[in-house]
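First comes one chain, alone, set out as structure tokens in the form predicted alone.
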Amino acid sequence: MNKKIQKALAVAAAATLTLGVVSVSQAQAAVKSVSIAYQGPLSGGEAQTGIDEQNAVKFAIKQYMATNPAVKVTLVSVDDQGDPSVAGTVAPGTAANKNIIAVVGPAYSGATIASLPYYKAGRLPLISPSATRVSLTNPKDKASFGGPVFHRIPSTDAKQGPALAKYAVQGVSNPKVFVIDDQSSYSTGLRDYVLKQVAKSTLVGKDSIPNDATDFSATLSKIKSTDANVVIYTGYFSQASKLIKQLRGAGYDGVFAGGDGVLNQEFADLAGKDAEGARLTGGTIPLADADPALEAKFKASMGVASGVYAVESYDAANIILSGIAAGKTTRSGMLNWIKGYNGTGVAGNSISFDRNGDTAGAGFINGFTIKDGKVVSKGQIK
């Protein structure tokens, strides 16, 4: 703003205090527009999981800005490839960006680990749709709690490893059972609740693989000599889908199981025929089962199929423009609206947030599968 400008609004605004009206401060009028960001793998391997979730943001802005609102919202895209070494380089400038007042995100829960000192720092408000690390809701660990300024929708890995253990043996006579983690803080965190629910007796082996690993002949000999049945993988889709290829090449024909990382339908269509049956879990509900009417919307302003997290997304988004919309235009102002939430989800679920940026209304973990290449519902895991 150059110094004219300033000056002229100074003299408005003096005249206005002289007549006597009551006048917003400068700073208020002067915001006709703030932005939000997305955060999440929008390029490299994990694209599809940024992609889904930001078409879901980017629909609930259109239906914000369809109401011709007072404050104008645009989207900033911040593409970390669900790579915590990213995301501590993009952070930096999201934080600075002083007109994005609040981020939906980040997706991933190492990702955010590497972003929450730059965001703490700068007060920026996160929501995230798909971050489920225990640790980032846990005060008591100092290294990646996200408080005050971290918050999600979905339940956590400590309700989705126990639903993972049981769903991937259902039906499953004499379960033998082996556990692979990707070493990510997601899979390992994910990992442990798993195995804290397999019972010994059916463990028959684990092994933890670097997640941009492509050549698993170690990793199918062990499972090979250990005669395992099930096989449950607690990284993510894309490298799930080149370990599930490798596994049926070599003859294993038994259950392969994976947490909501593996969770997309890019799973299928990379892994192909391989992918069949493969048993999945997430603390999400399809859009077109939670809500048919607004995913024939979804489709007919975004041209595709919502994707996974979009209940989450959108829900996410929408605690933000309501914010908006009530005249929360600042980091501070936006983080006492989020904290204070109280409101409903489109699945029909409560959502406020505990002190420690949890949801109230979570708790459910879903089972999915894949039959003729494409994601099921199979509803929630008992």
Second form
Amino acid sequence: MNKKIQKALAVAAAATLTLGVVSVSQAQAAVKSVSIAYQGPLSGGEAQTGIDEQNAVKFAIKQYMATNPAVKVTLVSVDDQGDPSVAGTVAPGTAANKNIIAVVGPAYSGATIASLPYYKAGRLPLISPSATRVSLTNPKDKASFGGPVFHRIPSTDAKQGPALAKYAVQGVSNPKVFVIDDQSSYSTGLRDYVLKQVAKSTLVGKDSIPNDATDFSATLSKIKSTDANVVIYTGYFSQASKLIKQLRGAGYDGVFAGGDGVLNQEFADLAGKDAEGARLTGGTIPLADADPALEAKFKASMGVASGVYAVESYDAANIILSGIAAGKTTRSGMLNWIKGYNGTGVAGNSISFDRNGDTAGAGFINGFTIKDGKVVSKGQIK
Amino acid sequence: MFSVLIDEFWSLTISGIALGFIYVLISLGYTMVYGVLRMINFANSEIFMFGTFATVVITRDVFHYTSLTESATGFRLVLILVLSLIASMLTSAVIAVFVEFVAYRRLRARGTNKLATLISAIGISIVLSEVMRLLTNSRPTGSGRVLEKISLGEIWGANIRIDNVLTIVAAAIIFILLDRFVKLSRMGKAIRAVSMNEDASKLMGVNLNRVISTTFLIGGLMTGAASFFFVTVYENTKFNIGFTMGLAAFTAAVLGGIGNIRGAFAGGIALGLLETYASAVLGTQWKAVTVFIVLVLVLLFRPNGLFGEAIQQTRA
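With the form predicted alone in hand, show me what the form predicted together with the partner chain looks like.
The next block holds the full complex; its first chain is the one shown before.
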């Protein structure tokens, strides 16, 4: 190696070490402020999900800061675009930022799987408000198990899949079900749990459409030739809005149903009139239903109404904030706090985590529909 | 497995042809430039993307059609469609000429090798797509339904929809106009001359720069028309829409024989049909695999594509 380069490297290494030591000792001296990260799609096709969730986290931090606490909390936004390949590039930086002691997120299952190696290595605790893929909390699945750092508030696709399948055919006489996924890890996982519930005799067809597809005419023809009257799409809302427009454009007037990936106000905004009556599910409850007074405060404080997964994001942030208030200002302290946490969420449900990171006790799945261009809750699917 | 192909053959065929015509128009953007310069215009996908936004701006911002408003009818419908078509064609044409100006002309004047211009074209393509990404915050943009997708009736059980018919008829007219222009007009002759032999045509007094700019302009007009049909049929766009559509159209151009106008036509229609049939029979997840297997097979037996390379072969 060139001598000059060697010298330069040595200087750089020494500088990193000294600076590193300085910052660590400062951090240990007196913790005056720590950071919470929010990770999810803040730009890209699914941005609305991340913006909604992050708003709820911001709101929780705002309320916490208003109590004039000893330890200040700042928010670090981590934009993974909901995309595993992007998540793999932003997660190392988040893991390396020692000031971040916990993450609300990642929002999406695929992005979570891609981020996990860095967060596990950095022992950075996570509480996701919306990643529902079952394998994330399955210790037998070595490739995507998130323990010990990963936790989540919503119930998993093992619950959502069957609920979605049930909700989609509710009131449909002689249902003929056609199931479509978008090939992502969330979508194929949810699809498998949907298929478990759909009776063999009612399943008339399946398709798998990459999530950058623009033309669905072949799928539409299949739906038409199988005479399907219930279409279940397990992908995300930006593709779902294209799909439902083309379905309705082609004269399909049956049920369109989707999971929490589709459950978003922007689905209704993008698809317009065609989205009316769509049946959507999610292990989430709207803040306005859970606590109308809090929703009013949210609106006054944030200037916008709360979005999907606001309750779960707010709960996740509050678990972390209560830990900080109790003096847990390191990652390991926070991880222990979360593991031992036992409290009540906004919706009045008790929250504690089992050893794999799932919320203990029975979760719920709510049904939603689009009415006059707005997402409307229809209550729990039983 | 094949039952859907048999049951829905004609409806699949019609939507395949409509999609194919959109590919034809975009692939003309690649083929025209390749025919004259022997270079791939990698920025053509972004030229397409900008065109789609021009239609969205006209319908959404000028005429205030959102996804919730009722569709237009009568004279107003025709007015909006024609204005959107013109806006998309002009926007794409302006961007195409701009691309030629910044990414090709200066480098050509300095006599750099062709790889340098290839890289500069990729560069400008990234710049264009990032500009739109920042303008739209990476989010998908829906377009209101200006044209109600009414059915014009059924032929052999296939639902004949107005947007498909519009795409097929209008795109065919545009294609024929282009074909006639290149074959019969003075500028068309110049384009073919440059395509055949650049130095000789220069000696004959052909203004090379003007011919090349015109080629980009025509390629842009064609691509812009495709953008309009795309938004009218699919009612959405996004900053990265050019990648998928551009790749498909480029494939179509190579399939038909890049540089050859009628090859682009054959390639585009063949690709549209192939994609639709493959998705229906094998499932959409096999679409890209099937398309590229067919492309490889065609190139094995006809290395220059179905119709062979170069614009000059289209002469009468």
